[in-house]
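First comes one chain, alone, set out as structure tokens in the form predicted on its own.
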Amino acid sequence: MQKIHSKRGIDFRIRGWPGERLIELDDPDRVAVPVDKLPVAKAGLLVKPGDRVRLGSVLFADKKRPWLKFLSPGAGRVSQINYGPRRVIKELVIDLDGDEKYVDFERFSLAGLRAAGRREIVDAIVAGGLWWALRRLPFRDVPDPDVVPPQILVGLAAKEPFSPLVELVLRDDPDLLRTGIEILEKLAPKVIVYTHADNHEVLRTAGDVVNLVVDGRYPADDPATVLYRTKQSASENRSWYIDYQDLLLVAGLLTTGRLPTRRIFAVGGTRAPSRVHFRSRLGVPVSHLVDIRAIEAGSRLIAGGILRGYSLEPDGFMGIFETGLAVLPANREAEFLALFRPGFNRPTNSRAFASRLRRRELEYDCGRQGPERACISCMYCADVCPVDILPQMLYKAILAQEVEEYLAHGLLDCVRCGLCSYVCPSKIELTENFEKAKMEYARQQ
């Protein structure tokens, strides 16, 4: 079994981690597909308000890639199609009727999966509306199903704060994971299944499928970080990856012939009324996971990670990729004579506050703690970058619009972990700038 070590990154000493308790929730009254959080160029609607749909009915497809379809995560009536700025579709809301009528898809036995060819497996996943679960590096977009990737990465790790515990997710049906890996082996010549060295329970229960162990701080277990540490040639830069919970959905689709919807969510953060795991379904309302009335004023709901996630409104819905929900203070209250306080309770990665000397967990908030200023070339960002980029040099090359230079500085290696923005004393949104430049380069290509 191969082992790699990532020397850089951050161990978050953060309060509010979700506990190991798993609560089974009843189905909500409605679910939604947040379209604005999906990797689609433009959604072509195939339903309208008032239409009745079954579980697995096609709701919309990407206009540029009609084969990329998104299906209904529940049976009921399309009650709302909400729009954002410039009439961009924000979300489709479906009122569930309790009668879970569903669309039948092709079903494979275990022997049938092993005998099937790549095209047959690809067609089944595309028809079942789960091709979005596969992502392509370095742009993290949906891959072309006709392209055979050099390898597919599957991470059984969760160094991201407030992510679900892997061992809790795999506890019910570890064999489904093995089936999912056999499916991936039909799509690529090589499948790398990795976990973090701290995940002893995962190594015990699923160690027979793990062929790589990673060690290090966040984001050592990000697929782009793993690729950077393991790749042998430039051709591997276009590797694919899939989240382990999404892989379980794919395996469930092909073995049951029915679109799976169950997912485990972790709710954490110091402002969360209950810091536990919930089993619910895709597209669940935020209010079904947390009691909105019990949340203190001045709090923020964040889906998808505290450094690379996004804010949600109390009436919002979880995106199809998100499995973690954090409830944190929106900002820290101003302290009297803060300049002269040692800062024992202030999170920091520098030596600016005395909390650096203490190893206890601290409360994080969403405040920037100051306005943006000019880069001072302090190298804090380079010290934490997991893929050895010099973010300050990359940032300056992007500002100068020097494409060849910022590619040479490693723009495409950026894992979008958010650490450079987090540690920057000048409050520069480095990660946001890098992501915009990467997406612009992808459009040009």
Given for the second form:
Amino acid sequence: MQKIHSKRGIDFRIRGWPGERLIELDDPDRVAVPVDKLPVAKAGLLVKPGDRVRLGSVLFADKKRPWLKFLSPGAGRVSQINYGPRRVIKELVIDLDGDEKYVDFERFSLAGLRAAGRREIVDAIVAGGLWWALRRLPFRDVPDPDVVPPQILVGLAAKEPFSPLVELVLRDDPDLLRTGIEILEKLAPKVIVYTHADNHEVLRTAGDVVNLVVDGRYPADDPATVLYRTKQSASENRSWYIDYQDLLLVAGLLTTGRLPTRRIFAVGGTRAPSRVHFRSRLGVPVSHLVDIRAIEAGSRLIAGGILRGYSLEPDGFMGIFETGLAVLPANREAEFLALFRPGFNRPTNSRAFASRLRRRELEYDCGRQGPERACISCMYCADVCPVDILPQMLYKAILAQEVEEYLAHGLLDCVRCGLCSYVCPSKIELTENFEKAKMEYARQQ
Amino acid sequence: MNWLRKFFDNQRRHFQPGGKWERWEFLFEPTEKFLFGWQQLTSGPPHVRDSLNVQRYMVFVILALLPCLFFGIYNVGYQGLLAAGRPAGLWPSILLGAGKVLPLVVISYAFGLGWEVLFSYVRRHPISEGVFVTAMLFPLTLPPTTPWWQVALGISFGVVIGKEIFGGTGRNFLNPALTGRAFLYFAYPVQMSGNAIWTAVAGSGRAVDAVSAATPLAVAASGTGPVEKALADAGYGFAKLFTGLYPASIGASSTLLCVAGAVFLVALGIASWRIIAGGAAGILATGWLLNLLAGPSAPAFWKLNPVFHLVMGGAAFGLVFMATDPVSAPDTHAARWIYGLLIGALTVMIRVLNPAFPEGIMLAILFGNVFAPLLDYMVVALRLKKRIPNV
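Which structure goes with the form predicted in complex with the partner chain, now that we have seen the form predicted on its own?
Zooming out: every chain and molecule, the one shown earlier first.
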């Protein structure tokens, strides 16, 4: 088994990781598809408020790529279509009626799967509305099904706070993962299944399918980091990846012939009323996972990890890609002359606080911790970048609009891990600028 | 501290848009935040941020400089009393030294901050905290007899020409404190060089008739016999050079305190150990190379034990506090090594080979600053060559 080690990155000593307990939740009374968080240029609606839909009915499709369909994650009535700024569709809400009528999709036996060709598999995933689960690096967009990628990466690892424990998810149905990997092998000549060296249980129970072990701190387990560490030539740049929970959905779709909806969510953070794992369904309202009234005022709800996720309103819904929910304090107390205090409880990756002397977990909050200032070239960002970018130089190249230069600096290798912005003492929004430049570049492609 | 908090809360309205002092918001905000910390929240991912900010970074540099300042105050007073033939007790020395040194520090801060505030007001920028470090570094490099007006002029030149005209902290390519120091050195050679400026004699008014005692570097450059012996004969044993208790610039003579400052700053991850180590290595290697090359007819200075170069003059102070300024130093780690080596080598070469300048560290660092972008350019070009292209 191949093993790679990435030296850079950060181990977050953060308090509030969810425990190993898994709680089964009853169905919520409504679910939603948050549209604005999808990698879709423009959504063309195929339903209107009041329509009855079944589990698996098409709700909307990408206007530019009509085959990229998004299906209803439940049976019931389309109750609301919420719009965000500039009339962009924010989310489609479906009131569940409980009878769970569903749309039948093509069902494969194991032997049937093995005998099927690439075209059949692709058609089944596209028709089953799960093609969004596959993502293409470096833009993390939805790939063209007709293109055969150099490889597909599947990470059985999750180091970003707070993601579900992989072993807990895999315990459910270990064979489903194997089926999923067989499906991927139909789509690409090479499938890399990797896990983190610390995930002993995954190595033990799924060691037969794992063909790469990554070692190192966050974000060593991100597909973009793994690609950067393993790639031999530029032809691999457009590799695909898929989240392991999404792969289980695909495998479930093809083996049962109906759209699976079950998903495991991790709820963490010091302000979360209970820090556990929940089994619920796609598009669950946030208020179903946490008791909103039990959360202290001045807290922030973050879907999808504290470094890359987005903040949610209490009436929001979990996006289809997100499996982690964090609740962190967002009301910093004034601390008199904090600049001069040793800081025994201040989280930092530097050595400038006394908290470095003790190995204990600390509470993180959503404070910016300082004003924005000019870059002083301290190189903290370059010391954490997992893909050897010099973020401060990349940033300056982007500000100067030197396209050739920022591409040469590796903009498209950026993992979007957020670590450069995290460590920056000048509080410069490096990651945000990189992401904007990347999206701008993607639009021009 | 609730009363203070309330006071600030009450005053804030005057500084907000539409308030009577709205244009002075750039002064109100840093003062308030300095006292109570920053409460703004992150607006997007990453939602959490490291607790370290530039302000704390600068505070640590100033903390590391304070021992040099306190030692400088004592040493200036001590040397002044000795030269006047009076008993140099601890407290009389401190009192005399404080009287000589603190005005220079106060003038440096007043003018440095004044320019910073003026530029911030005109440009509607926030005050940058770097000026607090610059205004502390600058007077420590001066002879204690420097006239007050020259202090004001020097720090003004350093802050305005060395930094502000390029856009302020983060955009300057020279170390502002050293720029000011070099300006004084070349503009006022009478007050800034020679052997007569390093002692402010007690009771004789300011800077009028300072005593003349050859500095260690002057002794080393003019000696004919073994330099170590000439130094010892002039009263500069290794221990004395290391502790810095001799007439010299205010805060830059004590190698001991510079080493302590280096350990402090490197332990906290503030100063680049690569620059300091590279600089020390450059000095030792060049000194040793001169030892090797020295023929029988070479000047005695060539044969000096290279370790002496580290403890004489301002080499340690320059390497620890000036060369490590991250803005004017190169960014990449490899370039920082080369930059340090270059500064160390140039320091010794200017000292030994150039009769016009007794001390080389100031010019070496400024020269290093000018070379920093080129060093970065080369290192980055090599780094990018190794990347598998992704376009």
